[in-house]
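Next up: just one chain, as structure tokens, the form predicted on its own.
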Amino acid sequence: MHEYPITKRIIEISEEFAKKNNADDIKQINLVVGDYSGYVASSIELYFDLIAEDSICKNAVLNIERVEPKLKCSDCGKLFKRKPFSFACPYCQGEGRPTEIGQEFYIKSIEV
């Protein structure tokens, strides 16, 4: 539920993006979401398809980069993707630790 505000800014930095930039349309918004960001990318296209209807967004395509959560060994330092009920590092069974990988959440880019 909480990505309706989100996507309500997106929507706003968008035209403020096109404002500035002397723009009608937005063409292309790419937005970088990480798995544990706290934000559902299938509920953000969602809500923009909802809220773009009014907006000069209404046209644009919205691409969502998703990105998955790493670990990375404290033995080796390689990243690797945690298996379910693990930690072990994949290439030395080394203990993997949580990074920040997987907590991004940034407009992109803005294509006018």
Given for the second form:
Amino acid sequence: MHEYPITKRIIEISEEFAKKNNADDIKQINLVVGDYSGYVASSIELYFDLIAEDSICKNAVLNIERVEPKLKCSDCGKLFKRKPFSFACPYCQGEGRPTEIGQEFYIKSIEV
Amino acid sequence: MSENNEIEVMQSVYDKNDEVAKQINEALTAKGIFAINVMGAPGAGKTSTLIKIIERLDGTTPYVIEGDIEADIDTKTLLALGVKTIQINTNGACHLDSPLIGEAVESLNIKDGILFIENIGNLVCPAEFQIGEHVKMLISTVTEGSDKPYKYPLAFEKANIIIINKCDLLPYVDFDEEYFMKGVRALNKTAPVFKISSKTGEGVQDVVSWIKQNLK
Ligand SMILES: [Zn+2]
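Okay, that was the form predicted on its own. Show me the form predicted in complex with its partner chain next.
Expanding to the full complex; the earlier chain stays at the top.
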């Protein structure tokens, strides 16, 4: 639901960077989306074509790199993907704590 | 065959929202306003908890921004109690964002007090957006069950204060407090957890004391 305005913002930022680099056609946008970012990659894709139509992104391919959330074990320090209904570390049964991994939402680069 | 020229961007797409949130936060602080982002599922008792808190504020002026998808029932209730309240209808959107709050704050002429921003009833999206608040208050309930931290980790991780509401119903529901707290503490080491009943008012005074300690 809230992907529409943010997709517009993705196009805006890409255009700003393209203009700064004197490019008038964007061929690819490389976006990084964590699964805990609050944004659904497939919804962004859905809106992208619609919004990009009237912009220099109209021929652009949106490449979304998804990031799975990881917890970090407080005991052994390892990063792991949590199992449903648990925060336990699969290596040592210690307790995992949230990390920034999985909360990303940024444009890594554009290709012009 | 493609001769793409890659330009590094590395820019967060949240930037606009976070920038506006920061401005709102500074403006509120300058006005002597402490802002609390109130999050919880639909039916968690966000409005009734706010009313019980407001009744006990004792000298501190309350203001409320009521976020709702389309109804204004909660706003009418608060206005009837004499609380300066404004309604934001998101018309379907699942959370409040900072541009919406910015407009609301301008229209509410406020100074020196506490601003409660009741977010949309939803445990997912509201946790992801800064709206200029000083603290996030999460209201969970014994009727929702003890697995909520495991199912909605981000809301529990981001909360500065956690309330367990409807504790008057504890004898009638299977709420495993130990399991709930284990999940809360895995995600959040510091947020205080208060057990209350927004129906009877039990435990609310402790919440008010915490808020008053964290003012300024
Ligand atoms: Zn471990």
